[in-house]
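Quick heads-up: it's one chain on its own, the form predicted alone, in structure tokens.
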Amino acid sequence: MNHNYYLQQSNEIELFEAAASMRLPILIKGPTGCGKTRFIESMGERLNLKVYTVVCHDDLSAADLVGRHLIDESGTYWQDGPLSKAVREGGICYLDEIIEARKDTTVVLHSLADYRRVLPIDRTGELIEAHPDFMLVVSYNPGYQNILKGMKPSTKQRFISLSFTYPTPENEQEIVINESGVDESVAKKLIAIATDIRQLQDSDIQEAVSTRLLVYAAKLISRGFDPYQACMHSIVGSLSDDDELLEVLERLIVLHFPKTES
């Protein structure tokens, strides 16, 4: 098993590379579970800059992101947030489902994401220009965009784009393997499954099932669970709640990993 494999899906390493190169900020489009946050971890690797992942959400402030005054024995300091650690020391800060975070949180991201690459801290003065191996990387589901939440144009267009989707078959079916260490007949049915699931039309399934998810049930069956129940774990519970589509989800397991009676 290889905790630091990333398998290339098209040209999204070489357009990393060439963004980093010309420091320009990236935007990673993708369903949950494809790969984007295991891609940048190795893009990180791979270029040797360090990674700031910051998990996006409704209250996420600017502060969060930037930093804040606090307060020790011997008084007041200044202590640096991810992205200014990222800007002022290089590395690439990693804001994940970007569009979970406030707008007046991602105004802070414009002069960062333009030829400027400079980030103005308020509350100290400061302006601090960018180090040269410092790159804004951010990413979203566009499956969850509702008109109350979405990128505003005039933010979008200050990245790259990039967009990811589930691997192909031959492709996921090598993940599985790599990520888990079951044998190829085992990651095959998964990968069927996985088809089977993401074929499912009129079903209340907000997000197909993921690779991630496949590696968790390969994972089990590789640690000696039962494969039938490593998939009613790792892949149906987490799929749904309606008690009619669990059904369905679970004669589609059986197709596949009998039921054994214990």
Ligand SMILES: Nc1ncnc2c1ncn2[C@@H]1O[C@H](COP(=O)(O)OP(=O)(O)OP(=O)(O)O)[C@@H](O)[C@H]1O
Second form
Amino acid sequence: MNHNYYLQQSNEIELFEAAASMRLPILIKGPTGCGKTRFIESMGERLNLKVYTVVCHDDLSAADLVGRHLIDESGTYWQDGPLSKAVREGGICYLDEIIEARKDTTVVLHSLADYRRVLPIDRTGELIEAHPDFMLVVSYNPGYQNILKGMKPSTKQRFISLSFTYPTPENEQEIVINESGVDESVAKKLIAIATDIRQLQDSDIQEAVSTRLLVYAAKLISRGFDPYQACMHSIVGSLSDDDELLEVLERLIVLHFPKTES
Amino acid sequence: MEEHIGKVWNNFLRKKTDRAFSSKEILFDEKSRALKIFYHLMGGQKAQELHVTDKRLVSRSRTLLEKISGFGSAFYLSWQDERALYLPASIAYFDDKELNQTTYFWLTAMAAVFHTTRGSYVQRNLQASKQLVERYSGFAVFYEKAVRRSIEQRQDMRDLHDKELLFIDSLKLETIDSNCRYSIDDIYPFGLWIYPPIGKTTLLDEEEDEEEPQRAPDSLDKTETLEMKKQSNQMDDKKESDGLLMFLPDSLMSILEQVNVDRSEDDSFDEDALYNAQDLDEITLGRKKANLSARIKMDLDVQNNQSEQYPVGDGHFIDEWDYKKETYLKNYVRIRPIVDINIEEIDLPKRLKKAAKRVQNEFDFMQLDRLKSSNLDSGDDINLYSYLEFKSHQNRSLHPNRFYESFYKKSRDVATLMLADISLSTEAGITQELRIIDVIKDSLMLFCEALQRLDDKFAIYAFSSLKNSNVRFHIIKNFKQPYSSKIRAQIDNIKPGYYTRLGAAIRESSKILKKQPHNNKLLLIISDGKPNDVDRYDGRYGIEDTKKAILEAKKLGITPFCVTVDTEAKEYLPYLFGRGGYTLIRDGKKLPKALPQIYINLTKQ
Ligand SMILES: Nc1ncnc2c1ncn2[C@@H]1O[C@H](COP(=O)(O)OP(=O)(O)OP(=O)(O)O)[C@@H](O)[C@H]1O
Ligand SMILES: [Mg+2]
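Switch from the form predicted alone to the form predicted in complex with the ligand and print that structure.
What follows is the whole complex; the chain from before opens it.
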């Protein structure tokens, strides 16, 4: 049975399955909170593969992925990192926010991500051939602004790419209802709010409201929280610190949910 | 009795008269930014500007209204055309501040959804109202209340005139279809509606207005030149001057401010003051057919009377892109490099000291992410992992005996060229005391202080232009010069120039950056507006040339990034720089502090 509810947005499930059967790595692009992690978790369940998630950051070293020597009372021993583990035993290795990792860290992926499908471990001199069920998935948020970062084309061009955006209003409504149990009329209003706010992207705000935030708001409401307050704390509060923008966003909330004093 | 109605009505919709609810008045100026964001929120065009409307004469109804009211028939009604939405300068329709305020937001929302409606203006207003009421329960509450109050305010007038009854009838959202028999002229002006553009002689031009007006290409503008001295009064034609001045470009605005022209009250310019303003030679007045958005352009004489500005050579020529011909105009633009000489070296101004300190501290902190190099024979620390490696290798003699690590500061492989737009529009004020140019200068200084600390390579240039023959490219600091009190003096000495031939300045900057030996090249542009110049370099032409110049830069491996203090979220920025290729600093005062931060974000490793 499926623990992870995932609602397909277009044909990503079929694509993922096809890539998995051809043993091709996948690159997922999309803004924060649009369902990337959820998608992979659900694909893991669907394909019956364990998911090893690594959230990348600029301190992440190759050893954090591949493994390192550790000590115990009997001396030193080798400990596989999540990547080596997935490579050996099969499973999905999911590198979230790959762009945050330094370039010298991501080069270990090169030989894994092309036809060779091998992982060399320098420290032990081992060359692991990938398990047939091993699958490499990386994701990043392309809204990022940095000239020194960005993926090397040689890394990028090893992947099948999937672009995620926020779900369509109908889908998003279904997701929000499913995740939180709010009734349809509330969900509709939340989606209407999000649709309006997303129009501000690029001109007035940096990142738009994510599906995640909508789910948060809906969860608060279904737990009996006042809708106006729930929206203010989940949707509005996290978007900006600019007073005038906040005023306008509050006004938008009030157009849907009457204001109450906190 | 008739006079009574007239008074109430004039009070209801007139500006600058005693209003019944003036203590509950809301001013456009206080809300303009919020309204603009709200307009985007409601799906309105991002390039659309928001302005205050001029009053309009309601001509068809005029005689009738005059009979009723005994007053003239001018109203401040909301309307929009292809470039802007025009709202009343203040609203005090109701005895309730919140209601008046919501009226502004309502009107903004009406304007944003108006393009989806069809039919006569009455129908369109009803359709738009209906959309808002159905979509936003908050607006439903507002609409109900506002209409009820409006009708109550009318009913003070005991017997209702036919028109009043029609008015009340026309507010019913259920009767959109049957209301199509009314023309908007038949119904008394209503503050919650959007009206046809003011330039129309009558409010009834419905067939024509079924479609949104097309944005006329700029080249279709009829442009006529007129000599200031003799014909300045011509600028004050049928239309009132405050309306005309609303469309003045910032650059002219600031000149007008300099010469103390009172733009809102006076009917005409202070001719003498304007004429005496130095450097003012000629004014060109352009005007579109259908709307009154006259534009005034000025050509300024370049008198190089500031002896300390020293042209370096005669300059050189570069190409420009003509999008209509889809070809480069070879050697069409003359770049004139200029340095300021004979200027006194200065210290960092007091007002910046604190900020500089803070930025430097932040940057020092950044250096903490120094590079680590491990596997050294000797070093600051033992690297436990190398040691473990060593220990875990069976054959230790083969394993290098190097398990020390050290940190060192790696010089970063970045060259940054900062290009500052110092066109005349930077003369405009952010606050009473502070002009955009002041903020730009402060920003440059802080930026230098910051980069100095990082040891990153950078250069600073500033530019302005006056037609293709004269793109003034000021050398503030080149890549070779170290940052010093001389450079500070150069920055301090920057003065606003003329126009913004951005494409040329970008090409020139790219040429310089290309020569730098670094792998990462950043072209950081600070600007306060869109590309423009007095010749054809305006509108689409300027935008397309700039876009081309940016593409060329990218091809050279340069990353262009634009920081703009233009408060209008212009739609051309994403087009020019791409998503993620620019930042808007809404509050210009924040630029000095934001700039180092932006730089850090762009170059974080
Ligand atoms: N298609 C979908 N089906 C089901 N739930 C979804 C879907 N899309 C989004 N969600 C909901 O949105 C939430 C956030 O999604 P998720 O954590 O996968 O985002 P993400 O894209 O990984 O974000 P980030 O980039 O910040 O890690 C999920 O917890 C889930 O509730
Ligand atoms: Mg995630």
